[in-house]
Amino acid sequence: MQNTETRAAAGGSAPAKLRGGTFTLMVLDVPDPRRADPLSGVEAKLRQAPSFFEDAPLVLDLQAVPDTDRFDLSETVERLRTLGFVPVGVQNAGDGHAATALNLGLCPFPAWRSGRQRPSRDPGPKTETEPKRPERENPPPPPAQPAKLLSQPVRSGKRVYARGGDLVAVAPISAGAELIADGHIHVYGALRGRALAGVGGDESARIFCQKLDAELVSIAGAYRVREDIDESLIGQPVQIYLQGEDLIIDPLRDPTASTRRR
């Protein structure tokens, strides 16, 4: 009986592991509370797509947040919690802000877009006894994964992520379903549901459909709802994709049309 109890024992439960993932945050670009009060605009994306923005994950970006101001970084993530939000994180803090972060229980992110991070300090010259650290003048790309591809229908709360690629997408999409890329998001029928593409920063991902009838789009973090784009173009093939900081919708021209009007 004995022997019998030390073998369960040491067959018991594995130990527990440690391991990288990748998850979707959305960025919540703090403004100067100088001028405008830090959530302007929230409640208005929250009456857009309430679903959409439960429970959902948040960064806040303090780029335009002076260090030295009087922002109360704690008021601002209790209110973001009463709107439903989770404030997991900042960047872009400056050092007193960042203190208050780590207080608050969130953790300082580095800036996902280099052009926006905050200015560091000046190290000062370098000294003789520095070693030189040797040059890459072009650092080799990760390799591609392959594209994911989708031949079975995406039902209503499901979601689908290609991590590394491109989504492909032969079979309908639900409403109610996602579909999150760090490459294209490429969809031969109809896009219902939400399509993110380049969720890990890659601002030239590009969202190709046959038939536009989506709740949400979105490419590297900026988005419409379905309320925000022209109606014209709902029903319509598109390509979606980020010129500047603006996310555009184009019809896709049927490339024979001209040929065929011959």
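The term rigid core refers to the most C-alpha atoms you can superpose between the two forms while keeping them within 1.5 Å. Numbering follows the first chain given and starts at 1. Since the structure is predicted, the reported quantities are computational estimates derived from the model, not experimental observations. First, how it differs from the form predicted in complex with the partner chain.
- Superposed on the core, the two forms barely differ at A222: its CA moves less than 2 Å between the two forms.
- Shown in the overlay between the two forms, fitted on the rigid core, is a CA shift at D202 smaller than 2 Å.
- After superposition on the rigid core, the Cα atom of G41 is displaced by 2 Å or more between the two forms.
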Given for the second form:
Amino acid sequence: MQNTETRAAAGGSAPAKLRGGTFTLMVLDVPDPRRADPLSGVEAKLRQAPSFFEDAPLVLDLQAVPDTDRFDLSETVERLRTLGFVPVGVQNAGDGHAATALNLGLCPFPAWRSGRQRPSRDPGPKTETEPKRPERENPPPPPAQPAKLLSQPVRSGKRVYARGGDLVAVAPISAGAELIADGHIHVYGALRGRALAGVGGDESARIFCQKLDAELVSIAGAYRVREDIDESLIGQPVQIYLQGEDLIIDPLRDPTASTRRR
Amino acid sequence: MSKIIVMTSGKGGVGKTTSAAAFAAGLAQRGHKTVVVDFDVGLRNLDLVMGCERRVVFDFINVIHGEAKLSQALVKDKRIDNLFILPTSQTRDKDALNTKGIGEALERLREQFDYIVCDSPAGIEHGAVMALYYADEAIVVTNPEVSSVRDSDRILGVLQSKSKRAEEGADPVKEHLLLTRYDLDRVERGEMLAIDDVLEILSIPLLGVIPEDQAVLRASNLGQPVVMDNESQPGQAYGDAVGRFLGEDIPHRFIKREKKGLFGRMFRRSA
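The structure above corresponds to the form predicted alone; please give the structure of the form predicted in complex with the partner chain next.
Everything in the complex follows now, all chains and molecules, and the chain you saw is the first one.
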């Protein structure tokens, strides 16, 4: 005999299913509101690229914000919404702000993006009472994500994401393939597809490749399509990086050759 | 009133993308604001045939999923005014297509364009059905051989049962036959079906016959719609087909052996 309850649940349409998902979110480091308007920098950025951030999900990092009433979280969230962002959560919030966030329907994310653990906010009696964990006094650097290594050619249509780290390919990247990394991207071979480094917002990320033939390259959101890449760089070994707002593509020269030239 | 045209076939490799590119370019050349939309998600080719692959940033799937605006994804053709390309994604698959998202995107395209040409993927599954769902008119691309004709017959059945017009009981999708890769020599040798045989099986009106010609491959490799090559027979044949589609009365060309002397033949060979 079947359990009637299960049958009822299974009857009709398929039941809702919970599953895991990973998303890349932009994080806004909110500065100390006593020193500056917390959103002035955001508004300036938005003027440069008005549509780029439209409906972009956003996590507010409140590390620098003291947990007092002087900072009005709900007002800040409201302002971000009018600017077109979709605030989804907060990080490194004090208990007061974390409670406000929950009331606003925002998720107080745990501060797992380490290096930003919140030693300053913890009253931290444990540091004194627990000599077994002296590292809390001086938190160790976050465990570095090992670089993701690709040794097979990445074919058209394939998308590879190196989460939280670098992406190293020792094989060609076909046109129509997509390499994405929070850190740097190295391609020891021809790069014919797309490469997006620093997608988490790291503006110091770079792209290195042995033979540039890319459809699109991007660092921390700044991009160039193939048509905007100087023809003289095509087929060359290059490095690509951000200088201010500009995406720079420099040929990688053999250092010995350059000294000889001098 | 803008029109949505689907370029479909069932079978692969018959020339849907070439025809979509040529047809859209032909419509735009005649002054109609036209966009050609790539529905072949994951096997993106239209941008190559249109020669705009170096300028693609966002795509149709980004638009459907609300990740980019239509204006960000539309690529303007540099050679022909009034012509735009909406490329598709290479890294996604056909499951990324849904009727709601496509419907909204097409509705917004209707506001801006006279003609929306949808380049369908091969097959009769989800991707092909999504491409034809909103169509007002369908151009069925067929090669003069039995398997292509059978697949075209199948896709005509899909058009008549799974399109929005069919579901809502509205006027049926208007059907046109475009016979491509027509090789007169092989037809004469009996290796290919003749036009009348195809028409008898499919019984839909003939929009055009495109002769098999090196010019098509050449144009694809150059990233230039073949209709822009006015010197070539396929270029002229696509131009005629566009004219007929717009209601002009143009006799079919390149479907009969022209009587030519020895010099004429030599000239034709070398051309």
